[in-house]
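This document starts with one chain, in the form predicted on its own, laid out as structure tokens.
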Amino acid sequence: MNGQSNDRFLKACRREPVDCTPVWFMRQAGRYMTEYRKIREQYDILTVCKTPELSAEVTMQPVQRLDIDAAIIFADILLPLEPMGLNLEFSAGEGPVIHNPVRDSIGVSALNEVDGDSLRYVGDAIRLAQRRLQEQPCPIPLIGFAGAPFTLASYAIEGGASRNYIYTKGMMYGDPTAWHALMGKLSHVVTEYLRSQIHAGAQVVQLFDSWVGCLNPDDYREYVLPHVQQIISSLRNETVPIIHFGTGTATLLELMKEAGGDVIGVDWRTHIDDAWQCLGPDVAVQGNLDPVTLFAPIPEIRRRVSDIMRRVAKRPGHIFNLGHGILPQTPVEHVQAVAKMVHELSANPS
């Protein structure tokens, strides 16, 4: 390590007082970058996922052109659905694509229950990534991270992404035993990724729950909170800080806090004093500028990053995000214009 670590981000996951407000961003690395792009035309997804030595540079990349107080290893969501058996593949122009998905109780007995030593790769990125980042200046923790079990549910189900969920939530409806098998097993192999992800150096650990939006709360508590609940109970021993992190939740946010996690995640969909509001002050809050406000001219966006900082009020706990990852065409500039904003504002308020 050549100097002092910058800590901000592991302290607002904690509600400690910072010197400015922590920022990272949801797919900091990816299609926006040229370096990534470049990365991309010789190596698909799942190659840069599966080899160490790529996701590790693909995870510093951000780490070397953005003022973040964070880094996040890359990887994809999806990966643990490999071993336990279903075929995943990255169409071009479609996402990812399940060939196989699970529609009944003979598909869920089928899955593979497997451990975090399935998703090796993994481990071993964030092994190089947290060697690269000890030899910066000032070295910034990794971020570990895994798909909650009802997202990559609605993928195993329905196939790829989804509008509707109609064969998701008619697996829910029709055959909640069935359902509730899927979720164990998708639980405790999540569990186990974001365990192994910890012991090869992850500092936080974020639980993405990208598509629980699309459920009522009375589905939320009854489906999917038992589940979330016993993942982030048996982390607890792992002493790391927990982010839980879902979009579209403005009526689940309270139920996510019951399901658990030292930071909630929160989309742009709801203003977050609003949102802090209903999640009480016993826990830390990320968020929240809508992705597409980063195509706006500076002048906007940083009006709009003024009214977040103002609705939070120096409150400690909080952790600037997007309400969800950064789009494929976005400005480098504007990305690097709001992280220096961010801590500006925090610093020195206007």
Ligand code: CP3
Given for the second form:
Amino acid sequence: MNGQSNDRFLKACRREPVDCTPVWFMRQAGRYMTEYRKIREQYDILTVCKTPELSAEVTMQPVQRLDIDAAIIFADILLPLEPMGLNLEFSAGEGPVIHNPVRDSIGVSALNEVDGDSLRYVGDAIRLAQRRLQEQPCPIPLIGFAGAPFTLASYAIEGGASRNYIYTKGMMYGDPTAWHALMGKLSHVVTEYLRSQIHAGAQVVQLFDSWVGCLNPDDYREYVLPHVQQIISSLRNETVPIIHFGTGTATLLELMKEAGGDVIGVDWRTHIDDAWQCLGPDVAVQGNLDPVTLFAPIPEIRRRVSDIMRRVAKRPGHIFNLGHGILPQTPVEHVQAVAKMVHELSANPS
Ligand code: CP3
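Moving from the form predicted on its own, what structure would you give for the form predicted together with ligand CP3?
Below is the whole assembly, all chains and molecules, this chain first.
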């Protein structure tokens, strides 16, 4: 163990005062980095996820390149679907494909309700990554994560990415019993998976409900909220902060807060001060630069980062991030510049 750790991210999650605003980036390990592409030339994504040495190595790549205040374990939200009985493949260009999607109550009944141990390789990767982080001069915390049940259900039912969620909403509206049974199974698996990540050394966990913004508030309340609430309340005794993230959620923020989370993730479609106004001051907020801003010239990036800082106006509990993940063609130097800008623009005289 080295001297001082960098704990501004953990402090911000708890809305405690910080020396400057913490920053990390969703998808901070990925194809925009040459060193990641190099690993991917040799190994497919599932192999990287399932080999703790590779996962830990990729987790560390952005830590070595960017001035960030948190690392996130390299894995994928879809991994738990495999031991549940779904045949998952990442095909080049097409993204994730599930060859045997769940379409009805029989399919839901056939799913295995696995425990956290079924993804032991993720726990092993967390232990390894923690060891590597602790060797750094000023160690930063490690984030674990899982998909939220709605977003996982959308992949399990559609069989891949979707535009209109026709099968997903079809089950929700046409067979609510099957829907709630599926959400219940996913919630159980996600809870135990996150618990095992925390026990392996994840200091914060993020629940990714990336596609939940396709629902209206009534459907969110009826078909999603109770399940997310169940996951978050089950993890309360683990005492690690929970980040609850979604996109397209401007009309769902209050309900997401009701579902739970110490930090609510907000995308760029909402001004961060409006989002915070709606959430109230008793929760931390993560966000919310449009990832496409990173393709703009540096002065324009700076203008937009400054605008977020101005809107936040030093409220305690801001974690700077993008509103969604870094895109593959993003210039690395622009990501580096944003991390630096956030620290400079928010530095408090001590
Ligand atoms: O650095 C990090 O943020 C950690 C790694 C991470 C990955 N996936 C690795 C990955 C995280 C946090 C995820 C979460 C994830 N995976 C989400 C939620 C976040 C979001 O972006 O909304 C979702 C919806 C998935 C499902 C998924 N996995 C998709 C849609 C794809 C294809 C995307 C693409 O651009 O091709 C993946 C594959 C995947 N998982 C990649 C990475 C870095 C793509 C790069 C590759 O193929 O090497």
